[in-house]
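Take a look at this one chain, the form predicted on its own, written out in structure tokens.
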Amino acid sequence: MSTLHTVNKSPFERSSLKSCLDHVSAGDAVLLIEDGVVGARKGSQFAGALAAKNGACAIYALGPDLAARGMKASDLVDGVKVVDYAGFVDLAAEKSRVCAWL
């Protein structure tokens, strides 16, 4: 049973991203949305943790939320894929459940 994990809080304010990464399993997907996208920035203190999990699970960032924060795909840790809203829906439909990390 695979899960889509969504993280919407900045990892600089809450521990949601760290907790999520501690609990993901092979085949799961992590989608960073809203302020959660800032955790995927290259060189951030969370870059290593994201890179380490990227082989076991897929990691995504929501494109419109990146743009709203002045970020682009080239600002992200290698391997983080950018999706649009349709991609968000596809991920939710593909996985057997969705877990929101608040």
Partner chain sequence: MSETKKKFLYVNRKAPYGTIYALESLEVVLIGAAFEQHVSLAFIDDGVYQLMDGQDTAAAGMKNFSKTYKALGDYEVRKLYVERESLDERGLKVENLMPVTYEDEDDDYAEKPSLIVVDRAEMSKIIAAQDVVLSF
Given for the second form:
Amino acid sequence: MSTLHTVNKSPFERSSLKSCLDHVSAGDAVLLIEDGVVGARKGSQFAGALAAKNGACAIYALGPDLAARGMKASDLVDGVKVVDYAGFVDLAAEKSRVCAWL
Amino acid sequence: MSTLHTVNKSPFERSSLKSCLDHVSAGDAVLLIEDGVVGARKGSQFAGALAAKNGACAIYALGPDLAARGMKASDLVDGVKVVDYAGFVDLAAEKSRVCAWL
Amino acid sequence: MRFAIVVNEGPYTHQASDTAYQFARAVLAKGHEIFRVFFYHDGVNNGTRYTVPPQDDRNLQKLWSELAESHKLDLVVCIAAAQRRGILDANEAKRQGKDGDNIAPGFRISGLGQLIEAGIEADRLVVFGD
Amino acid sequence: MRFAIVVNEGPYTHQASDTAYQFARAVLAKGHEIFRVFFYHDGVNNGTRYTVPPQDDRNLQKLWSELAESHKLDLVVCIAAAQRRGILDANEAKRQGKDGDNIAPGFRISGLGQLIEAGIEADRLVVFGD
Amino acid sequence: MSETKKKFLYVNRKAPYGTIYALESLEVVLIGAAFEQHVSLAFIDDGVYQLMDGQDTAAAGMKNFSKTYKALGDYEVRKLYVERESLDERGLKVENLMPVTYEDEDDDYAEKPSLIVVDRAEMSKIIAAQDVVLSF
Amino acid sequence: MSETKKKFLYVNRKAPYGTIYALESLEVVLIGAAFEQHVSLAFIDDGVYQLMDGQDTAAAGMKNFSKTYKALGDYEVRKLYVERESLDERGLKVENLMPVTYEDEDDDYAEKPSLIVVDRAEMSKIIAAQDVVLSF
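Next block, the form predicted in complex with its partner chain, ref. the form predicted on its own:
Okay, now the whole complex, with that chain kicking things off.
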């Protein structure tokens, strides 16, 4: 009965990732897409907040959006998993609902 | 030779007010418009940052946008001045350039 | 599984339409069904056939129209949002006294009830926006 | 003093066009001049005559068209941005092989050079956007 | 029409007037009411500004749609969840919000409040209990 | 064309691809080059992502316009100010950015860097020195 949360904006520009992480339940998944993927970068101001949540819920980043912004899986906070669009669909199907933090 | 800076987004949603305040020079003016006016409210998380800058530069809020969001001059951080569209034009004319923090 | 997709932003300005399109393709590739794609807010601007994007860029309207044709997708443009933003089909143009229309092939204009129905009928509703 | 105004967002979705319009009226009321209003990005969507906003709401396209007529304003829609978003005048429609056009009265389609020129010729350039 | 009865949550996180999402979101809620689903609205982050009392858009030249919230009760939309932390962070109190009520037909049409202030943890549970979450 | 020569600053504060502002901003810069004004670009906040090295948009299905930055030198646009604090906050180093250079015709066409890393205080002074600030 868990939720897939999507976040599509940079946490440096908008509050949506923070707000999302403040509202997840244990067992939920958070998928960073579009500009949201930059929030998953190791060593950034936001890395701590993300790492703290990773475990209670699973954090994913969309690979095509990482690549577009010149980022690789190895650039990410430990434990963040990279998925493609097919993986996005699987996550949406596995969880009971999708909540977009627009 | 000073600058009029405009900020049109809520500081609770976006980083533009913070970024603007980080880049003003002494003698500049900052005008909060549209959703930006909510950043001027007394007692909010952002009131301190705004009050700290008020003095080195002048902070204004657009009255019509305050009214639309149910706010009055008395709700604002001390020293924030309210102007209408004519006042906006005067500020733009007085300063040497206008920098929009979009 | 049956998906519904909501697109809240126009093409190019925001990535929402691109992501929704790639997501829709992946849904179909996995053998799932798409009950409806609903275009709301500026999303209605995906449905104008008047766009002429640069030759070296993708044509989002065409991509949606082609996907609709090849998979019999139901692409619905919200009528209220479309009226505010100047997206018309022949019927609407006549009704509003406008001298032309711009709806793209494969898109149809209908009411917000179609969005609620999509929420009811689909197993998952996924929103893409700003 | 001579002002130039840039509008980066379409009508209704963002307040940018409203604020720019109110600002333009205030500029004129103060006896200043408006060298040009340049519509860029989604701002080009202000220039379609196909919009039919609800009766109890403002009609931003009409407000701009009327302000342009009464004050001989130069309202320029960026051609590159317009092509991506489906805003056409009769010339562009013909050139692109489209079967109609939707440009509103008082707006003209031209190049980005008009924006640079506005920056050069105006004493103040003010940008309204998202 | 389908017999299914689902739980719909409309998530409002944006201030009114700066963008149109609040207004167009209300249009969905009103139309959606005819479908007889379980409907709730969540006001989180800047979404709480949508409920500010005394909105006056005359000088800004925009359409004031704030009265529509007060009419929601007549459409059987009676659960407007407002997040306490979102109010606090913005220096707002619930008294700054407009009164939104409905008439309870099971209690001699007594006027009852539709605004329900919840904390962040409760809001998370509300989200986790939905079938459909619509965000704008 | 006017004889005036003004200082134009293009302020880039948004990541590429999530929105079109970066791409359409470049289109103005290229056209503007023909007007022979003083032109600088500022990369502040998420604008620094526009300069990330190794952008690959194939899987996202979007147009990769990052090569255009490297061509700016040929258009006499040679001052790309990048804010150090913006890089730091995002866990980025200048080595993560693409090399952008120009050929200096006054120095035997030597390749010189167009990217100039400045701190926030310097960026404030750059803004304060402009005639026209274009933000997208």
